[in-house]
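Just the one chain here, laid out as structure tokens, in the form predicted alone.
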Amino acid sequence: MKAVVIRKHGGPEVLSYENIQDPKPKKGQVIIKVNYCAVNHLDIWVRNGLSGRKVSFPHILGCDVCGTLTHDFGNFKKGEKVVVYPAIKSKTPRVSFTIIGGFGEYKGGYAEFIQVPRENIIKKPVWFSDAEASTLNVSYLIAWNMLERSNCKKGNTILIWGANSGVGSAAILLAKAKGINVITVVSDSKKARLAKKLGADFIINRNKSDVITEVLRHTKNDGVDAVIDHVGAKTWPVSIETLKVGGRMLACGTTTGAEARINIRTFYSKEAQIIGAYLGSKSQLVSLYRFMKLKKIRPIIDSAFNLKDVRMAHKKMESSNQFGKIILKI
């Protein structure tokens, strides 16, 4: 089969498009012909390598998969369209789970075929196209998980970083559908216009205005009920400053670094909470599908690349020039 393989950590140049052996069926596993696989920041982190996290080379990236079953099993039939819930129980102490195609033993979806545990298979919702279904199982699931854990109700206000990203654009769409007021942060006027189209109520260009000042001005010096922060080291101090008393910061990413310096006094004097979100449950994914159908929400797709052009897809994500999800057509 055709696949994109990495044999060492590094930049986009380590992504090698080549012929490799098809996966062989194992007990309790199922093989899927991959139709689409979305690109996520996890793919970049695994490709680059992280201190203390190991990958067994050669490795195949890709955790956001929609495809077609190659064999019958249980209530599933050969040729049926399915999506893959990407979480696998972790063998690492004090880590809840690993992700398919990430730092773990399972190869990912940058390939014509993928083998995963049977329990990770979900029937593809018929109201989404294959391309759309491949975008939901990571970014949209994380955003959904964080919104649920934010305890935000209709009329509350939430700050969402990076409207152009997969998580950011997903969080805006889902928050607005829940009746939550959205403040979002962008880096240029083009992204600001697109964020407005998504429904964001107040947009801050971080290169023109101070985020803390603008958030407090917009909330009449009150602060926000919650913050969705998937950026990391550079934004954590700002996120905490913008919270109101009793506010919650939901954290899921470290694109600007994993070690942040924060004002501890500000944190505890607000009786604030910091809540980590690492994907979400399989049942949450199913409820997300139903919510999006009910609210008629379509995922935002920025661009689609052929698998052989995966280096271009990674470069686009790393340059932060996308608005929404980048997907690979297998």
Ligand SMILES: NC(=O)c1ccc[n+]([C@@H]2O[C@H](COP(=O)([O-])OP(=O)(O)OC[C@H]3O[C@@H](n4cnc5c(N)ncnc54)[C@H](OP(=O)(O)O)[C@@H]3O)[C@@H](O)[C@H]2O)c1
Second form
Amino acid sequence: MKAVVIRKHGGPEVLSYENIQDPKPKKGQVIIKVNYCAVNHLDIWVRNGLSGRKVSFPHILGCDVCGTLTHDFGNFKKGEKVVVYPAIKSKTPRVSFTIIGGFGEYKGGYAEFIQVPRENIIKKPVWFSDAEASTLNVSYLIAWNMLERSNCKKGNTILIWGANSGVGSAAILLAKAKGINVITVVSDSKKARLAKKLGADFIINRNKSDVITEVLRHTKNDGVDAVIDHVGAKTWPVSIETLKVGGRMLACGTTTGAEARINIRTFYSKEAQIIGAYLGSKSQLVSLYRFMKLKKIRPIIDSAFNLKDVRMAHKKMESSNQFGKIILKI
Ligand SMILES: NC(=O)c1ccc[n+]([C@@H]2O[C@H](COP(=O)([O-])OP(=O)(O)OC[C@H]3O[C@@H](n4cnc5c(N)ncnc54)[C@H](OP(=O)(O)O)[C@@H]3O)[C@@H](O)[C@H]2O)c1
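Please show me the structure of the same protein in the form predicted together with the ligand, now that we have looked at it in the form predicted alone.
Starting with the chain above, the whole complex follows.
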């Protein structure tokens, strides 16, 4: 089969488009012909490598897959469209998941075929195209999980970093559909215009204004009920500062680094909570699909690349030149 393989960690140049052997069927697993695989920031982490995290080379990236079953099993029929729930219970103590195509042994969806455990298959919801269905199982799932755990109700206000990111754009769409007021942060005027189109109520250009000042001005000095922070080290201190008394910060990412300096006094004196979020459950994924159908939400797709052009897709994400999801057509 055609696949994009990495044999060592490094820049986009380590992504090698080549012919490799098809996966050999293993007990308890199914083989799927991949139709689309979305690009996620995790793919960049795995490609670059992270200290203390292992992959077995040659490795195949890609955790967000929509495809077609190659065999019957159980109630599933050969030729049926499916999506892959990407989380597998971790063997590492005190870590919840291993992610297919992430760090660990499972090869991902940058390939014509992928092999995954049977329990990770979900029938593709008919109301999404294959391309759309490949974008929901990571960014949209984590955004949905964080919104649920934020405990935000209709009329509450949430701060969402990075309107153009996969996670940020998903969180804005889902939060607005739940009736939550959204403040979001962008880095230029083009991204601000697109954030407005998504429905964000108040948009801060972080290169022109101070985020804390603007959030406090907009909330009449109250602060926000919750913050969705996927950016990490650079934004944690700001996120905590903008929370109201009893506010919740949902943390899922470390795009700008994993070690933040925060003011602990600020944190406890407002009785804030920091809540870590890692993907979400399979049942949350199914409830997300239903919610999106009910609210007629379509995921935001920035661009589609052919698998052989994967290096361009990675470069686009690394330069943060996207608005919404980047996907690979296999
Ligand atoms: N825990 C989980 O289960 C889970 C699931 C999915 C993703 N994640 C993590 O969440 C993060 C986002 O993923 P993604 O796929 O959505 O990434 P992405 O599409 O590449 O977006 C990255 C975002 O970070 C913003 N950003 C970069 N530097 C910034 C700074 N100094 N201040 C403010 N914003 C900054 C960018 O905004 P500009 O373009 O304006 O610079 C952009 O919106 C990644 O770290 C990823 O690993 C975690």
